[in-house]
Structures are given as C-alpha cells and as structure tokens.
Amino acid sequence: MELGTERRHAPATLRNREPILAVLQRVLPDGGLLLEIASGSGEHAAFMTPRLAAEIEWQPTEASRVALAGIDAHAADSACPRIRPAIVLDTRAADWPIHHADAVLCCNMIHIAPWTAAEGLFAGAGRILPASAPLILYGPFRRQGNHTAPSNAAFDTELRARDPSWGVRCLDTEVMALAEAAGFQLVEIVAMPANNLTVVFRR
C-alpha cells in the first residue's frame, strides 16, 4: 500500500466525536464552510458532516501530505458529498490555502505542536474569519495555571519530554492571550470526556 493511503484510526475519536459534535450542531451556522485545522485520522469529518446541517461543507486540513490520503480515505467511507478534498495547511504560514470559512474548528492540536502553531491558528483564523464566526478548539487545558486532573498533569509530562515546545496549555493567560490579540472573545466553555474541554470563541 502506498505510504498515507491506509486509513488511521484514532481511538479518542470513539469517546469524544458525539460530545464534540452536540456542541458543533448548536454552535455552527446554518451553512457554510466548517474549516478543520490538524484533521488527524480525518475520522471526525466522515462522522461529523453528515450529522450536521445541510448547507455546511467541511474542509479537513493538515500540515503534512502524507496524511491526506487517509483522510479523503474516510471521507469516502462515509459517503458525504460534502467533505472535501483534505489539503496542506500549516497554521504557521502567513498565507493560508483557504481565505474565507464560516467557521473554524481545531481538535488536539495545539499541545501536540510548537506555540508558534496556536500563535498562528489564532492568527489565520482572525484573518478567515467573518464578524461573530466561532473558533472552536477541543483538548486538554490548564485552568488557572493549573491542571484539572492529574491524568492531564501526567500526559504534559510526558508531551515535554517528547518534545519541550509541547504541553497542555493554560486556557485563561496563553490561550485566551492569543484570542484576545486576534480579535475573538470567550463565549463558552464545555466539559468534555477524559478531562478535556471544548472552547467556543468568536470574532
């Protein structure tokens, strides 16, 4: 099999994809384009769109080619003519291959890569992005400095010792800095499985 044809499996995607999806059904507009940053297996897209309005096309991303012929692989699974095609995005690029969405959704990405990548989420997304348009970001934080579970405190240990630019980050300073800067204001904070949350900001 050619090298990123295989379909990959995320196991989280089985626990967290109907939490994250109820939030999406009342958050996301009518219609329009749902741009997804780091699409991973690309599993949330073939579970998600489907489920969602009528009019709402999803645009999985990622940062590396070689994952993109795994998530059009799932796509095709689910047989919903309104997944695209998965492309390159890079957050960190100034210049980003999508220049309009109505709305923006990131899952496990920004612990799992260097702060430059949440720095330029932010950045793209506040240039995308029309007038009340969410943000939506899904995964591990830290409360007031704190962790809010000592499974999470283990799991930014061990992610620092991969690699020291990752880590679970603090929702209320780093996070709601860069969201600040780029123009988005906190609307919601939701419980998710496991210890996580989804964060819901708009321009």
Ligand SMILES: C[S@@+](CC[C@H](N)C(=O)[O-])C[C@H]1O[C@@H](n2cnc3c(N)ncnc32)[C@H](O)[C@@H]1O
Second form
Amino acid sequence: MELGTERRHAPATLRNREPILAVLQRVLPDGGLLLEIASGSGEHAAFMTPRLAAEIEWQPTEASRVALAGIDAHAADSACPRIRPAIVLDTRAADWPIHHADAVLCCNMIHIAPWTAAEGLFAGAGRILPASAPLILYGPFRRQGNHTAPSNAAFDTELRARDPSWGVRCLDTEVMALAEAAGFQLVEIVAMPANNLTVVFRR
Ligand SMILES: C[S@@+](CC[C@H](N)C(=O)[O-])C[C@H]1O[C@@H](n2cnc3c(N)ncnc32)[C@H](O)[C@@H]1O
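Having seen the form predicted on its own, could you now give me the structure of the form predicted together with this ligand?
So here's everything in the complex, that chain up top.
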C-alpha cells in the first residue's frame, strides 16, 4: 500500500472491487449495517457503498489508528452519506466496538496477519451477527492444503519471510475449523481474478 498525503492507495482494490461487489450485491440483505474489517485504504468502502442497496450502511474499521483519516478521506470523496466514520477495531479484542451488524466483510486480512487475527474475526463475527447473516472473506486460500497457483505459492513464501506468523491459509481445514467453532456454515465459494476467492459463510 502506498502512502499519499492522508489517502492511501491499494492498487489491487481497482482490480478486485467489481467482482467482490457483484458477490455483495447478491448475498447482502436489503438493508442494515455492513461491518468491514481491516478496511485498509478505505477504497472498497468508497467504491462499493454507493453501488449497494440504498438501505445498506457501511462501517469501515481498522486495527491501525493511522489508517482512519485516509479511509474517511476516500469516503468524503465518494460523497456517499451511508459510509460511517472509520473506527478502530482489532479482531483480537474480546469486545468489539460494534455489537450488532447485518453482515461482516473482510478482504485480504487473514493471510497478512497472525492466525490470532483470523481466530478473532470468526469469534467476533459469531458474537455480533444474527442467525443467517453473512460473513464474507476475500483473498488467496489454499485448498485441501495445496496452493491453487504458483503465484500464490510464491506469495505465501514471501509472506512467511516477512513474518513467520503470516501465510496463505487453508480454506478446507484451518479456516473451516474456525468457522464451525464459531457457528458458521460455508454457503458459497466464488472464484475471483488472480487466483483469489470470495467465500461466503452464514451463521
Ligand atoms: C493487506 S491489508 C487489506 C486492506 C483492505 N481490506 C484491502 O483489501 O485492500 C490488511 C489489513 O489488515 C489489517 N489488520 C491486520 N491485523 C488486524 C487485526 N487483528 N484486526 C483488524 N485488522 C487487522 C492491517 O492493518 C491492514 O490494513
């Protein structure tokens, strides 16, 4: 991610935002609060919220406090009143600052964070989502323990070299175990460009 003045830019968001949006438009409820975990630059919120059903409000969050101003700046550029001010949320917290949401979205976090971040994500989403509400993950995953492309294997090596607690997670074993423990069922796996997946769970 590149630092601008306060706005940050994650170039991958330009490539993945349309395919992720297409899934959201299908699986989100008609209205309510979408809680975004690990909003990063905030570009997903700014692009997607105006393109979602008019009754959807988007709450961006970040573990990193310094990211908040940039997220809010992109939201202001979008002029969409349904994007709430960004707030700090670290998935590992036992008590999240939001106690109810109608959907949770988390893009590109669980491989670039310690496993405890993924554990916290599922535990927290399990606490705040009502029955049948979606938890949507986007990113690279291993399947049945194996990488799905050489580029993902190389990315995994690079991640683990940067931090041994990071790495491309296995959807079928590691992630599914967390999901089941938190009361989620896997309902859909959607292939995305560049060997990524969007994965939809429901409580
Ligand atoms: C690669 S960025 C992804 C940002 C954005 N979702 C995207 O797709 O461009 C990963 C983000 O995860 C955040 N993060 C790492 N650990 C976290 C945690 N435990 N809780 C919440 N966010 C976390 C980082 O601060 C970082 O902004």
